[in-house]
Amino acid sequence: MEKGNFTVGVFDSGLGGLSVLAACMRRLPDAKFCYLGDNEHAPYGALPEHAVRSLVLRGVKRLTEYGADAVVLACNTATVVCIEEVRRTFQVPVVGVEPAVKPAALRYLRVQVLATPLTARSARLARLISRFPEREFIVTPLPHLAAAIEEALPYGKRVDLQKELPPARGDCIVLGCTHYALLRREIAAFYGQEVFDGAEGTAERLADVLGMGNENHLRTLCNHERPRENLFGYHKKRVVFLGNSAKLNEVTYFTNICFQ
């Protein structure tokens, strides 16, 4: 595949994976994007298995047949869920979105991972916590905050963290929802705490799927190589909002200083 000539399609419930979709356009600055979000159902966390997976092989379908070359799951649950059987589906490479445990048990004895209930109980996330069996993991399922996140950010409005948001029990934060990076800043700061979250390990994941892993890494290429005045212009040329609700991701998108 040559440089710059594909498109990348990112899927998510609906607002979360606006975070991967940053991410990946930094680290790619020559690929076009879809970015399809399924916020009529979101959040995914508190569905069934069953229509998860069923949302999601629609989703992406739709993704596939406006031509993406690749797919993104920007969604923590889709992934514990179904990744599996996406890949088998589609003939197009599957990246997935996992929360950032191995940086995070780097650095930290003990790490707190804040995730839906379905990525929580999930034993794609379990199996991923038994690789670092020195540390010790607190997993705590948060069962309403993708939601209010998807009521509020579109609009303005504030996601009150104090009645969302458990005591810290751990030395650090993981995000184990795209939901929850949209307010990283804010989390941060009401942990006090280093929070740690997917999107870029994702972006770095569909780096190397694309052939483009071994580049020098692109991540300040917006900063430092185009006028900073261009940059939205600039974005705007290269991803195409699409269902439903594309017009809210979009606004939502180029209008947050969480994606900048």
Given for the second form:
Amino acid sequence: MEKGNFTVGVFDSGLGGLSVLAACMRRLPDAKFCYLGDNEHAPYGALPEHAVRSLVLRGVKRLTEYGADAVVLACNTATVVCIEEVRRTFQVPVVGVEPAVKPAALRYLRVQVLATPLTARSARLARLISRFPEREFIVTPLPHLAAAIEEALPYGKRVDLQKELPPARGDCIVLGCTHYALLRREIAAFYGQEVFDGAEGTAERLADVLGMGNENHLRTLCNHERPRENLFGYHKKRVVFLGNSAKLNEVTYFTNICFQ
Ligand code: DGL
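Now show the form predicted in complex with ligand DGL, given that the preceding structure was the form predicted alone.
Starting with the chain above, the whole complex follows.
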């Protein structure tokens, strides 16, 4: 395959993975993308694990049938529940997103992680956190925030963060759900603390897996220099939205994320 000529499949329970899609598109300016957000079944975070597993396998199958050369599980919940099984089932490389615990722990003593209930109680998150025994972690499950974001964002409505977010209990915030990253700026303003999410780290990992590490790095800056109109056309040609809610995801991407 020609260098950079990849199609990357990006999967999430709904809109959250759009934050990861945006980072991957910035990081790999020559790749094409297909996005599948399973909005009908979102939120995944409060479902039984077996239900999440079968929905994720079905979604990834759809992406590989479309022709994805690599798949990004742009969903922390899917990653903690079944990334190993997804890797065993499909031939393509699979990259998962995980909470950006490391950069947060390198800078702060008390790290508050916000996540869906499934991610919050997962062994995978516990393992990640255990690598930083000198730090204090406060893991807070949020059963309603992902759903509130699904219901608000595509329709230009606001999410009542006062109602949805717990009080600050650490020195910084890690967003352990890709939906929350869509409100990254608002959450940072709410807490007045530094906020970390896993989107850029996932994009970097994807670049490594595709053999595109480092070399292209500086090109991530280029998008910001493009005039808005051209940027729109440029993005339009690079991403295909799949699934029953494709329109919802597409509209949300182009109105909320593409130009951030
Ligand atoms: N965006 C997903 C995550 O990163 C899942 C949110 C949900 O569907 O509950 O965990």
